[in-house]
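Presented below, as structure tokens, is a lone chain in the form predicted alone.
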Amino acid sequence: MARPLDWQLATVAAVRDETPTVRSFTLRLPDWAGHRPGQHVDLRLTAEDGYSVERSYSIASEPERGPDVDITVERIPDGEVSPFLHDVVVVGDRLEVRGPIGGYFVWEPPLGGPLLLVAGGSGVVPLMAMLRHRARAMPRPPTTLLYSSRGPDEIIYRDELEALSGAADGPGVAHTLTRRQPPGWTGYARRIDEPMLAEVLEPLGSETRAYACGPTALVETVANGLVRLGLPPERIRTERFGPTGT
């Protein structure tokens, strides 16, 4: 069985759109060992000249998906990779993969709840293979994603939140919109602020534990205004990236 760090051929079994520039690649990987959710790949590109790009991406599956992991993609328009993945790959196409990496920011069901999950653009990934996990687990503990875009075509994952908030036991989900609301919208429509941590932290209570993962400026404002809720620093982890004007 291969270890985390080992480079194997992982092949592209789905392409599929998440919003105009967001897509998603199923990766079947021969020799996969599992993953915990929140838990991320390294992907690697080499040219015929012997350059090599790496880059990291959060896995957005669940465990129980098997040898079949999905990873979700910004295109970046002036990245080295992601327009590669988005313009090039194909179904069939094989890429040098290596994981799972990383073991701080996770959930697992024993780890209990209830559960704050907080995201800004594309760091929802992560906090999305946490719930689909959570539609397998039993017990289910009470969570809310609090999910920040710019505007509603920029939601990942969309119309498949809105199926798993539907469902007995679902999640709860609460969107901020923070440049673009469609006519009627009656979300949040600002980014996040102490104020509107309060009403989504409320219902949970003081035992939750959070997770917030986006650019790092919201994602500090996540933490820092959870600190000053009452919400104990040990129960709150972070991950955080560049910004991407979310």
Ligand SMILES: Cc1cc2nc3c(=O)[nH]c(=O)nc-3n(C[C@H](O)[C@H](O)[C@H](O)COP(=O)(O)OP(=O)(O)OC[C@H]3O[C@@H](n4cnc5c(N)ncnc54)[C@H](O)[C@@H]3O)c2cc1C
Given for the second form:
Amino acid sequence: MARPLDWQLATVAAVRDETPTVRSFTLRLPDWAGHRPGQHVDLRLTAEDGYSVERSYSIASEPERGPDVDITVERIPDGEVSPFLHDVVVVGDRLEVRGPIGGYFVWEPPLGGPLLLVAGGSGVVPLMAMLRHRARAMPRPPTTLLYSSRGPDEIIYRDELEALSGAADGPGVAHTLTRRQPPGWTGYARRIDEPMLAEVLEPLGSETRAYACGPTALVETVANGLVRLGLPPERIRTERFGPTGT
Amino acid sequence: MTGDREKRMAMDEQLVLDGNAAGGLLAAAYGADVTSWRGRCVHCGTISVVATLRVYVGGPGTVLRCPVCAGVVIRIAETPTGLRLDERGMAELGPGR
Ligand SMILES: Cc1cc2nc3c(=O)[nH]c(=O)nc-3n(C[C@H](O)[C@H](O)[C@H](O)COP(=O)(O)OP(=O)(O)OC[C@H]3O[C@@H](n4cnc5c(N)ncnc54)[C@H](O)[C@@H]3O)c2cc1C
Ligand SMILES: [Zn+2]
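We have the form predicted alone; now please give the form predicted in complex with the ligand.
Every component of the complex follows; first up is the chain already shown.
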């Protein structure tokens, strides 16, 4: 069995567009011990001259889908790795992968809730693994996803989120669109701030566990805001993606 | 001058990641996923979960700092001969409770 520190060759089994700039890749892993929702993989690209780069990508799929795992990648125009994945990688290609990684930014039903998930942009990816797992597991604590996107076309997993939130015991989903709102938009239309966090937190109550993921600046705002709103820091788990998307 | 410095510091803040993000590299250095392990910062005494350390990538190697006092607790350098781990800033690192 491969340990999380060993690199293995995954085969790209499917490629799917999520938005005009975001694409999902199904990786079939020859040797996979299973993952927990919230974990990530490291991906390594090596050029012919031996130069190599590594990047982390959260696992989007639920553990029930193993040994396939989905990653969902936003194309950063001046980036090194994400444009390669978008413009070059096709079904059947092989990619070097290490994982699953991370024992802390994970949620499984025994951890309980209520759950507040807060995402900016591609930060929704590991939270989606939690929501997908929650939909197939028990118990299902009260859950709200607060999700910030620039515009309506940039909402990743839009249809699936709508379907999930419409199901019995489905999560609440609150969108905020920071730059472009469609006509008649009734959701939030600004960057996530403390009053917004207070509104989504209030119905969940003071026992809430929070997971915040996305660009570093957004995660910082969310974590600080939730502490000021009275959540103990040890119940707030964060995953900073770096400068992307800001 | 100060404007540039502030801009650079703001950019540096954007580059901060969580200890969790370095989990793969740490696993290669320690032989196990240590992201949920705890250790004590030798600079200020705070006990932190590795996943909650502050990670700075991009310099020569990866530096993990204490989230409370910002002291360097773990440093990993990738050298031609392998990974070099300096964990002098972290005491009693282990799976613990
Ligand atoms: C734990 C974790 C999980 C992640 N999960 C996902 C995921 O599920 N989906 C996803 O799309 N992304 C995810 N990311 C982000 C991902 O790892 C990459 O950072 C992202 O894909 C960009 O990589 P790149 O090589 O394309 O761009 P890079 O070449 O790294 O550049 C990215 C952008 O940041 C700027 N930048 C980068 N470094 C610096 C610097 N030192 N100084 C100034 N500017 C800089 C660049 O100018 C560019 O605009 C995750 C990150 C982490 C840490
Ligand atoms: Zn310290």
